[in-house]
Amino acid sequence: MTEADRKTWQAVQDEVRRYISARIWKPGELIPHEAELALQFGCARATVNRALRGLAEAGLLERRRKAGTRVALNPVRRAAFSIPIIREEIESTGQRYGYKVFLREMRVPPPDVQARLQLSGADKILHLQTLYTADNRPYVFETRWINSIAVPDVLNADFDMLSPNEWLVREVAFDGGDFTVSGVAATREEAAVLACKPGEGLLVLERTTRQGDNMITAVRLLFHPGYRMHTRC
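Requested model, single chain only, the form predicted together with the DNA:
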């Protein structure tokens, strides 16, 4: 209190964290408002705001105008999984990255993909199947549909040196998308590609990416057995 130390917003945040952790402020409870905390901590209100806003984003606090700030009843509710960038993920473990395009064709996508890409009836678009490898062992099998009506250049793309994903990242400015994770059992064909047994449990990551209002690509990543997506918070 008598300290003349400059308070950083991080220091304030840590302090508040301790209060919550020590249950001095209990779940569901109202905590003092910003102006008061600013006084207590001996800093500007903006600094308190910065600290509390961060905690609210992390889910530890719930804030509403006029109603004040409360300790969240259910903390740790959101976790940010970093979407793997295959090449980086493989190379960061010291393994050798590789990939092979299995299939490249124009085709009318199945209904679910049509819906995800907002395509009309009979549009043929680019369909790719690619296997990514780590030290030559199957890592992830990618099934990708690219809206080649929105991105006609892709038809001339050469995927020998640049994977479909890397090509798209270079050529298109994504600005959003959605992700789904689920679990499936390997079909006979998938097992053959991933060099595992049919019926093994695999993690699936599906992603749809758009640029503005254009849906660009829908991709399904089928990871090798034992693959885990992990995060910490």
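With the form predicted together with the DNA done, generate the form predicted alone in the same format.
No partner chains or extra molecules come along with it, only the chain itself.
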């Protein structure tokens, strides 16, 4: 590692991966403390912390407060996920893309969203509801909360020119998050938006993303009947 490389958490992470792969640090073994690693790699302790946190999230390390950090005995294989741009997804099928923002407001989110975005009960953030269309037919209905405290530039974003989905992918780098997939029966209101029958089965994807310690967005995507999700890992 060069002196410049030692300043980045990515370079520290690569070096730790090498130690694990080469069995310099064996499965189940405690690794050196962050202060020791910072001295060894010639970087700040916060840089080491960021690197180790990412490896713990990837399942290669096990971190416990007051007990130190160990190489995982049975590493968990986790698939990385990317955030698709809905426009590209629609256009890849040869259909004409469109979208309309139905609602844009600043408000205090409901308790479940507050918990997901780690906000206090008094924080107002940006709330959006957007319908994306394919050949003028409803494709996906998006309900999105953006942590405008962490991403203040979003308050000046012109969503007439760029959808909330694409703006975030372009403007805000994310390094983690989670998502869940489920099925629901369309309510009367959802059926009206997606041009389907009340009670018809719909696929729902709920996702949160973060950048470092800041939660960025919580989004609920409600897809048209018959939608099929395809992913790789």
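These numbers were taken from a predicted model, which means no experiment stands behind them. Note that the rigid core is defined as the largest set of C-alphas that superpose within 1.5 Å between two forms. Residue numbers count along the first chain shown, from 1.
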(message) Would E36 count as moving between these two forms, using a Cα shift of 2 angstroms or more after superposing the core as the test?
(response) yes
(request) Align on the rigid core first; then say whether the Cα of T180 has moved by at least 2 Å between these two forms. (result) no
(message) I want to check E62: does it shift between these two forms by 2 Å or more at the Cα, with the core superposed?
(response) yes
